[in-house]
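In structure tokens, the next block holds one chain alone, the form predicted alone.
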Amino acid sequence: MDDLRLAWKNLWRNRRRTLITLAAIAVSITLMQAAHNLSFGVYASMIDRGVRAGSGHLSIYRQGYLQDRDPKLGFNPQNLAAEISRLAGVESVLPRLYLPGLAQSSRDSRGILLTGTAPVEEYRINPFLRKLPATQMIREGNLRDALVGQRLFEELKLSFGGKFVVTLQGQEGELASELLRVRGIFTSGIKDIDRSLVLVDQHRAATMRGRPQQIHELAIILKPQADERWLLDQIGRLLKNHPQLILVGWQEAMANLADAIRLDYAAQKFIFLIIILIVTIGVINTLLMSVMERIPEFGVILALGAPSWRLQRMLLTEALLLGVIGMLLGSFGGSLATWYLRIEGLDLRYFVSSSLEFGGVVFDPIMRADWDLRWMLKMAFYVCGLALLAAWYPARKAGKISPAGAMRHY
């Protein structure tokens, strides 16, 4: 207790040195916890958005299907989509069937790639739908109703309700071709997306390639919070019994959304250490320079018989003060800069525009932060830790301090 009464008082002796070097760790916990959190938020909008259009949280393929995309690669998925909705934390199946071809109108014809889904919870789920009317989605059944991106529909000069016809290749390598109604148009923001993607039932996409009852994948949508583990532990038993099918995260199915988001975590962690840098450079010369002031002082407590270490445990006692009023300071600026861009969020659309890929997901300008807890206390108690590493060195000099020496400071 005396330690910590001495150390604060040192402190303040030079309040303004302090104050500069208190300011210089709360800001930067601030900035790194309010960064991250941002950072964080938009991370998970954008692998919800993902992961929703596409692969979904978790995956079904047949062996081989994620590194050829051969149609032919398909699987029954008999009662597995029954089977794994029934489980906790699971909100959605979608079973989808990809299959390319070649669109063609009166006017023009493009290569698309047509999909085939489960209209209702596709409506439902998708966030490309969200603007779409009820009364535009395809329905269910063997129904000839499409769905056409915003470019394709101008591209091919269609017209709601107009008839197109879709080519492709069957399963045994023979051309099949079937006449299509528009039902209804959408907009992902993605040019490729746009301009090639044809939503059908999937029991018509499946009639077409010549095995009805088969699909390419089977997107499984979680809640959140969901445990994803205990999820890949039941879903892997539920597969035991098919072999010829393996379970996959969307970091494997959607690999360039998974690699765009390391890439840019990792020039994130290069902005915090040079933070972290400055950090330690000032707490260094904070306390170096009150060792450099101090020393006639310390000559003083030495001659009358005070141990070095004692000199040593009282730099890092002011470090640990440091550190820790910083971190608690730190962490509230942190925690409001997070609510307020978690409520408000940052506005970049004057700046970014609003059809913005990254990694195959659109980005939406309006940035949003979320609570990563964990990671903003291992962030202050890092930094706290920092700071009285980073007393080591003044200690170890005001340690080496022999009394004589320290009173020709005067």
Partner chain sequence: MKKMLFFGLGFIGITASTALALDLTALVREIEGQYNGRSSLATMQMEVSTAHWQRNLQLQAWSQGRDQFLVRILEPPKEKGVATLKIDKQVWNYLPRVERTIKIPPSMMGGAWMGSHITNNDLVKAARIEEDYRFSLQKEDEQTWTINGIPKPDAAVVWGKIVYQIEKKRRIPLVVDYYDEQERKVRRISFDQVETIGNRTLPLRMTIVPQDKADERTVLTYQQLIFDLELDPTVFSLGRLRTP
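Heads up, when I say rigid core I mean the largest set of C-alphas that superpose within 1.5 Å between the two forms. Positions refer to the first chain, counted from 1. Since this is a predicted model, take the numbers as computed values, not measurements. What changes on going to the form predicted together with the partner chain:
- With the core superposed, Ile235 shows a C-alpha displacement below 2 Å between these two forms.
- Core-superposed comparison between these two forms: CA of Thr317 displaced by 2 Å or more.
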The other form holds:
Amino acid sequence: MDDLRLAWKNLWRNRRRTLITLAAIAVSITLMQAAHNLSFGVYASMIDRGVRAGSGHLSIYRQGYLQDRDPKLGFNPQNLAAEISRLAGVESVLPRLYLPGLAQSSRDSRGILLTGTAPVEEYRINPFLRKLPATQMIREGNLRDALVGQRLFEELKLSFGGKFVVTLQGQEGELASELLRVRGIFTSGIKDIDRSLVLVDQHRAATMRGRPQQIHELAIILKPQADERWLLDQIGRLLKNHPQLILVGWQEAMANLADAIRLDYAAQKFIFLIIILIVTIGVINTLLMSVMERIPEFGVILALGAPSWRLQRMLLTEALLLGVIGMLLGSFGGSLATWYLRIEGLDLRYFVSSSLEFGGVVFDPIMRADWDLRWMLKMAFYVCGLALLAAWYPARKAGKISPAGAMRHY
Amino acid sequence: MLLTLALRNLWRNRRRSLLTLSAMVASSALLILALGVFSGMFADMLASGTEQYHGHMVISARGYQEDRDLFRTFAPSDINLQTLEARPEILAAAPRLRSFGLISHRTQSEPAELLGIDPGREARVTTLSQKLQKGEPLHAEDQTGALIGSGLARKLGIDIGGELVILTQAADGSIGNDLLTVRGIFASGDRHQDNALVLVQLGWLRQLLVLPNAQHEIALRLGEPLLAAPLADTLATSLPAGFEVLDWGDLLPQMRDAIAAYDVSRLIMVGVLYLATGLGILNTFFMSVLERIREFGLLMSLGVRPWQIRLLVLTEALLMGLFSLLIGVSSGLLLTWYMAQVGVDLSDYISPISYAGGTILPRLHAVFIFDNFFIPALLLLLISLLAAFLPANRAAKLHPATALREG
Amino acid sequence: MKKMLFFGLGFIGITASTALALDLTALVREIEGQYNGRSSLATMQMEVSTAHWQRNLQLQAWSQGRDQFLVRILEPPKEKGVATLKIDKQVWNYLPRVERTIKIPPSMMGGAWMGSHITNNDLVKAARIEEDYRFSLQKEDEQTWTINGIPKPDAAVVWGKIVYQIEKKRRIPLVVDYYDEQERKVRRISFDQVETIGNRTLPLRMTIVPQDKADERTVLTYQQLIFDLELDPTVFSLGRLRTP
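Given the form predicted alone above, what does the protein look like in the form predicted together with the partner chain?
Then the entire complex follows, led off by the chain already shown.
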């Protein structure tokens, strides 16, 4: 306790130096926390959006389907959807079919991907559909309702409620055609999707395919705090009865996005490493300076019989205090910045004119931060540890002081 | 005189000077390395997006790129390739003809784009016809050879030496059909190219389409792709009426935005890093001034003017800055050189990433860009001077009498 | 459009105008199947004009019922031997120059057949008109019946309405207009050059004009028509496609 009070007093003996060092530590931490939480928030929302519009946090497919997305590899989910939805942490289970085909209007024709879904659930979960008004939703049980992508709607010169015919190749190679009507339009921002996606009720798609009970994908959407590992295990157990099915996480099903995020975090880590290195060198310098100018004083203390490890301990305490206070100040600043960026966000619409696609998902031009508390705590721990580490060399120097020489030193 | 004094002052407290130097060297060298690698990633992305298929810039009849209308052609004599290549900024030019048709092998048929190329010229502008997963590039004499994407090859169940039946509608309305042999398979990473593109001989396609002496576009490779936009404007004025020049930013607006975003984030990175550095060295400079207060007092009482004292401190800072700059930049150069030559292969951990229409490969490498050296160097000097500003003021404001009494 | 080609394949010439209760569906079926018969063999000329080119093809066509037909190009020499075979809903093309047969995949069904204003899809959807449409008499005067064909609610057809103008006396079509659901005319097919072949009276020439490209057209003219002949069923097989 004495040490603490002494260390505190020592630090404030040279106010300017201490303040500048604290500023260096605090500002660096604030900036790093703000930057990291911003990326964290942006990626969390991208993952969330990608997962909900795409293959879910976890997805179930038939073996071999993911290689080429061969429409022939479907499976009958039986009770799986219901069983999985009962598990804790599961928000929704979405069935999907993906069938390449042709859409024709009285004016033109285009290649499309007919996507079968469970309309009510899909509207609840899918971020592209959530903002559509109720009048544009596929009605449950209505097998002629279809949602078309913005560009497709324009290219085929369709109208709301207007009809078009979809033709595709069934399981046995025969051609199946059905009449569909435009119920609504959606815009994803990704050109390929807006040009080729037609969303219908899964029963329509499955029947056209010639296998009314089968789907291609079960996309499992998890609640925010779900225990992914436990769920992987549980669902794995359920799948034991279905040997031809596999369970994949989004990192595998959307490898592009997962890798893109990993790369960006790696780049960020590198830059942060450099910043921490600089700050640590600065702290070493500061502590060293404070030792150097107290050499005569240390000499007296040592001459009075104090062991050198007492001196070192005091130095370490000073360093720790610097680290902790700097960390607290920095975290406070970082939290403020995160709080602001979470509410207001960073609006990049001025810089980014078109929809920017990263790893297969569209960037929301308004970047919002989110709290990555685990990382922030880790960072705080590291900084304190580094502060202690920075004190190693100066403490060693202090340990080598001989009282006589010290008192002579000026 | 000032210089020697400054140098001596720095040398007096070697350890402190060295530590400060090390901080500045580390920050500048590592920053230069980081910028080099990031620029490498973006160069990869730009290259993959443009150099495989689009080229850096493309000349075509006005409106062609909008709808790719078969009939919007022009003659080779309309635009002279040699004249284009005579321009220093343009490294190579390649003519192309494009059509869409049905490609068939045994029982499988798929629609695809047929791009007629001059293999020799095309190889100097884009890489797709050369970088093959399997097989060989097209030779000039091989009129019935074709290169197809890996996805298309898989869908058709075809391999090297396999036969393709081509069916399309010619420009005179007749049914164009012919056989081609697959000579090579490419895998670009781009979904459209891999699943729906067939590279064929320009002469062969002209015959198939009954479009003798016609082409749809000229693709260009530039020495400085990042300067494509202004060049496009200049070039457009020298072309006959009815033509337009589009640069990669027009063809791939996403990529243009991504690179612009990177430029901004690059500046932010530099700023943040140097802010931390600046705060770090601020203490050092203050310390070095404060422990010499008596000395400064002595100097001033001997007639040295305050502005000279300030200059002295600033010069010390500048010298520090210059030294660290020299060492930092040369270390940065070395590190960048290593990363440019050898690089780091992360393919085991990361797969190729699609971004803004291009691909970032997990084989990280650095590129040499002047700004990546110049900006960190310049800012390092600036930071040194800025950090010395307050301490220099402090020194200059000293009152000789009080100064002498201090210490 | 599908039915239009089938216009060229058999006309059950019930010219006796015993107009009792006018059975519209039967009438339209007659019209649509006017070139069908049980089987048929025809020689025709197809002239296609588009904004960029003009072509003349000489074709020979066989049909069996409404589900099988084979068309071969006789002229021009460059395309001689090119054939289209349709069996039920599948379409193949034979290319003599390279001696290969290609199956038309679903994504190409919207494409033009032989470069004309008829699509591959028209061929496939052929001649099941009464399954997809309901007919009503819109107007009747001295000379003509005007009949509306409205698609049944679930019919997989792109049109909003088809309007037939039929000459009462000889029960032959004059004009057929195709509308989208917003009642905009998209295509018009007109018939003329009426002749009597055997006991059938039918127009030998049909002209297809897309309404948004008024200077384009496809004109199909029958030069020879034989009905209800005995056809070897192997005529409509892939194997026979190569060797006529």
